[in-house]
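Okay, so here's just one chain, in structure tokens, the form predicted on its own.
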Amino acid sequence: MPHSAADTVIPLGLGRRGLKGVVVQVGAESSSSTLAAGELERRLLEIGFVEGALVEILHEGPMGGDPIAVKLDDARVALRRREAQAVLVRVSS
């Protein structure tokens, strides 16, 4: 059976303005921020980035596309690309 965009998972750092998808975990070990693993994932839980939380690519910043705006449920945040690399997301389509 072929796969479909829904089927899709990516590290929310690499999605690009317009993205939408559904949190599916939250792992900072592949992450190269500058925070401890543990204390990032701590960091994005605390924000809101759960499993099952709805997000969207609402903006790119102008150098490189980062950080990047996110619509987080109900909620708008910003985070940098390295740091949105412990999101995983599965795209919709």
Second form
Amino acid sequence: MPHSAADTVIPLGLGRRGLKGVVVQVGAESSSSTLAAGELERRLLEIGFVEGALVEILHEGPMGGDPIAVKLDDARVALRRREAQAVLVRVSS
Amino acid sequence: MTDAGVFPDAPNQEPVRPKPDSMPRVALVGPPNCGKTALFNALTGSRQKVANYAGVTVERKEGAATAPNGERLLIADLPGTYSLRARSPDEEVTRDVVLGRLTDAHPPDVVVCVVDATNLRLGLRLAQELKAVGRPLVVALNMHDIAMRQGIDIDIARLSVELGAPIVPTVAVRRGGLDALLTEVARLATRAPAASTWHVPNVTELRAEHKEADRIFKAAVTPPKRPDTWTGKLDGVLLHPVAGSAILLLVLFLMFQAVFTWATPAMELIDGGFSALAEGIKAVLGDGLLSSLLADGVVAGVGSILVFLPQILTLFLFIILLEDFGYMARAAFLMDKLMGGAGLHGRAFIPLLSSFACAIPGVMAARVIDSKRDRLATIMVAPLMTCSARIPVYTLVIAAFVPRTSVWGMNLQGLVMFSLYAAGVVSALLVAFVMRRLIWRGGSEPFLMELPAYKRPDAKNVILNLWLRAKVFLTRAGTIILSMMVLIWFLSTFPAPPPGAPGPAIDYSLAGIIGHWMEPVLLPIGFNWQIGVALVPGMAAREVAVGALGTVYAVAGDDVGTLGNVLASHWSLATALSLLAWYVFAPQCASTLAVVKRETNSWRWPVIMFVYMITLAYLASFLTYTVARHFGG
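Can you return the structure of this protein in the form predicted in complex with its partner chain rather than the form predicted on its own?
What follows is the whole complex; the chain from before opens it.
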């Protein structure tokens, strides 16, 4: 998936380190998380993943690049790529 | 997270309630990492009581504070949560206390919502939920100094108007704003609560609350001119795939060094002290039954547990420092993939690490894991990590049976010791993997965790938390563990041998009878009845088996060299290796089982733990013995 092109929307779970963008959808179906879709959506919302939030992938885990650490507005959050699939991001750079 | 309760409870006891009905009750609620526990410590000092909520093993922390007008307030520190919609037992307690649903706790007269001034949005969303509850609400804008230093400009008056609740800036670690907060709380305490309109928010309402939080935020907060770059820079190193992993290993290595070397002098001191005390008692009281109960049962029993206090405190000093600094979340991030492979949560890393010193603090530290299943899986495998009580047994057997030669340039004895450690780690991961497949199929919790900003640990807070930790351990040693010790002393002492009987006294006791009775079962794994007899008192704590073997073979228990020679002439190599395999798995620790019972609040889990561990131990010993015999051991 071309991550660099402007206005591309990708699941956060596919992003590489350095990806910056705006959250456009939370609770997308593409996640393979074992949680029920609604439950995952709520948890993501509760920790601050909400449409319009600024997001940037800061770090990738040492083994297989998973989990990822992201800057989410003023906070830093770590999550597995599996759950990050449910967050769609409009890439800004 | 200190907020979520790394520091578990003391045994059940009634929290202090000087004037239950006259003192206004104040509940501290806030998201994890908002500095809520530090604020609670600053408000109540060491005048806090830690107990349990009825029926659940969630800690109940309460303490009294005095407002500037002289009014006394009863303050409760509730587990950290992002929402009143509870997902874990800890969060359920927060919800039920705030909503006044608990039968054993009055609903709070005032709710204090603690928010991190440097990370406001999440707190502002939670504050809206708390407003809906209808009880008088004050927002403590915590870590206000850090926000100011970063140049975050917060218009407090505006924030208060937009949110519709009074706001008091606080700096918990330097006691800033505490009087103002208490004054505000005392003022609101007389107000009657409104009816609660709170209900579990659906995703649409969550989004609306976020939008509202964002609106309030934009109206009252000017973003920093100098954002916090320290956390970013430190993360650049500490979360780096190579450098970060190397630093994590270094931290672990330091921790082990500390636990195994720094703690030794203190341990020897305690050990010597209790031995002297036991001898003193025997010298004064003579050889009677009472003297034996006091010296061999009570004093030796408590001593054999207290001797681990220096290790436990050293270990927890490290854990508290790393936790307060903000590193533990990073360690969990780095380890998550490895742990996740076994079906464990990244945070399971902390309790499993603690278990290398002793499974008891390890099991207690499993509270850092929110999900019940993940927590149970962690508790169940924690005793497989090689705790320090196994070391005396390993050392004795290895010294007696493994030659002091070199293999590929490495000391063979050291190599055997290392492989026993490795066997513990690998089997723990395997057992966790199998359990997640068999018992809790699917349903693995997501790894979704805030990485808090780095903070310098506050010395006072660290010492207070360490003291609470020591208190918990000591109370426990004084109750559950002591009664176990006395029971095992009873088994090893009664009935007394007939007068003039040959052989050691323990041979005639209940322990001896059980040992003989077990012989046919133990034969296939190469254990003789002497080992069987030693295994009974060895249930108290693993290292007690060394002393028990000494008693059975009528050798002075402390003289390990002599005992080793005796064992070498009585046992085959296959028997020795089989005993080592046994000790990797066997649930030879009554205290661990007792703590698991307490932590899970049911007998089910300690029973499952005992059964699976003893099955694995028997199979491993049988396999080891059979294979070793085959090769002529």
